[in-house]
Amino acid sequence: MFYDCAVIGGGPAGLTAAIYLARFHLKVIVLDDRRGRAVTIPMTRNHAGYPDGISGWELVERMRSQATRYGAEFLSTEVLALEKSTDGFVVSSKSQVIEAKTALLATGVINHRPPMPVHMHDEALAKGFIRYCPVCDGFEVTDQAVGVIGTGEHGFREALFLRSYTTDVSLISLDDRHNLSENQTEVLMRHGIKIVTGPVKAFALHADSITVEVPAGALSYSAVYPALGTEVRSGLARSLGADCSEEGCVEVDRHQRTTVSGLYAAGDVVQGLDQISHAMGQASVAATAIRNDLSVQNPLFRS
């Protein structure tokens, strides 16, 4: 089967592209492994348009049947390898190959988890006692216990961007070092954050809150943040060549046009800010360009 544009990520990037490229009456397939970090977000609060709230599996389903409402295809599969052909791109997966003139990568970033059983991190990520977001979410901590799980600059960074939501915020290792700066070792402690050296042993998972045990003892709060960084989904982009940063997002124009001819990427694979409605501003970005790029070819799409 022959498409327009394959988009690869099922995500708030992938499906708003989706949106606009069906509605731009371009023939496009979505290939999505359903992993994505947007459907495991138990609720938003601060996506315009949901005041109450929304969780991330209905946000993304939302779309989805938006998307397929306008003739978008959809493929539930992981992509395995994608291609450069003589009329575009060869989109290999676990279940099928398809052949498009453009491609999409929005695949987003893995958050890297703190050492805690799946079963055990799922729970207490649904009840908000983990979180990986403090721009999403920091004002739902507002005034509250927070532990910040991590190291270094990233560490430093995080805990000084929850300070500014509570008083009680401590920066906790994973392992018996900090790795911070004498002089960020003196911001924290100037702002009242407490310093933790790890390493971490234990979580435990409460009626209203989470136990981290270190050396100094349990150590209880309402919510830790795993500072712990990510691991960016560039590898197909890369495979052909796509220029990408020293963290692997991939690298693109204001277009988000890629250095790859015809390949384009939007949303968190992308350096910039990890919100949902950057994403989505990305997405329709890119699929006006692909619209654009392909009128060139033919400017009336429609027999």
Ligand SMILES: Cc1cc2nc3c(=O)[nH]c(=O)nc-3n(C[C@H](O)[C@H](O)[C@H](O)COP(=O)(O)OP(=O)(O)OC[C@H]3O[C@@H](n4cnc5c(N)ncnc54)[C@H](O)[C@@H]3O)c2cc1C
Second form
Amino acid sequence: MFYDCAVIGGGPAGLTAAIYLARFHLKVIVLDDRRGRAVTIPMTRNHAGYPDGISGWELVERMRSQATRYGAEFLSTEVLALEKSTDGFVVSSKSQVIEAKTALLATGVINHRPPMPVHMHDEALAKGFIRYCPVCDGFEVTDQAVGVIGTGEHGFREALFLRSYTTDVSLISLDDRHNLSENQTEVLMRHGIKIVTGPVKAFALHADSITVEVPAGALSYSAVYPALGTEVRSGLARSLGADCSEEGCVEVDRHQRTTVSGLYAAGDVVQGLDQISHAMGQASVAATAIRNDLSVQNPLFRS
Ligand SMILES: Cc1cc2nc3c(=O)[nH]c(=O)nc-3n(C[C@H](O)[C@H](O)[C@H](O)COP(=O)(O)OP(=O)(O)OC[C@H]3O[C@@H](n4cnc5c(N)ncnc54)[C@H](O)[C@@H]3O)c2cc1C
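Now that the form predicted alone has been shown, please provide the structure of the form predicted together with the ligand.
Complete assembly follows, chain above in first position.
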């Protein structure tokens, strides 16, 4: 089957693109292994238009049904390889091989998790004891005790960011030492951020708190933010030789075109503010660019 576009990734970015592309009367397929960040959001309260909040799962389901209504097709599978062909791309997944004139990479990132059993992690995430996105939900921890697990520039920035919500912030190193400059240490101390040295030995969940066990004792928090970095899912782009940043984010122009002709990228996999609204905005730009770039060959898609 030959598609106008193969969208790889069915999170907010991929699904926004699918809605736009289907409504441009293009033939689009979304290949998705449903291991993204959006579906793990217990409740987003900063996404415009949902004053009472909406779970990530429900938002994604609504977008899937919207894309389906306009003719987008779906394949639940992991894409293993993306190759160039004379007419576009060959997309090889665990279940099928498909061909498409263009491809949009919307594969997102994966957060590095703190060392705790999967079931405990998922319960903590659902209850708001583990949080990954201060921009999204820092508001929810206003005036509460917050632990940030991390160190270095990333941990430093996250702890400082959260300090604007609450006076009770601790920066906890995962290992037995911090990696902070003198200046960073001075800034943290000046703002009353506690510097706690690990190693983090264990976590425990309680009715209204999470405790983190470190050599100094079991410390109790309303929420813990792991600031341990991410793995960018840009391997498919890299395999085609697309330019990526040092951290692995796919480089794009202002129309979301990568450096590989016919390959576009949007959402967290691209450098930017890792937010649903940003992913959607980038995807709408990418979809319109795909439509316009394809129209150079055939301005009347339906003929
Ligand atoms: C706990 C948590 C809470 C958050 N809360 C908010 C919030 O309140 N507000 C907000 O704006 N943002 C929030 N975010 C950030 C938000 O989730 C992301 O910015 C957003 O999901 C990015 O969308 P995306 O489509 O780029 O990536 P994702 O949502 O991660 O989707 C990527 C999709 O690609 C698929 N995929 C990847 N590789 C492949 C492959 N090889 N083959 C097939 N499929 C593949 C994945 O399975 C996934 O379905 C939160 C993130 C987390 C982790």
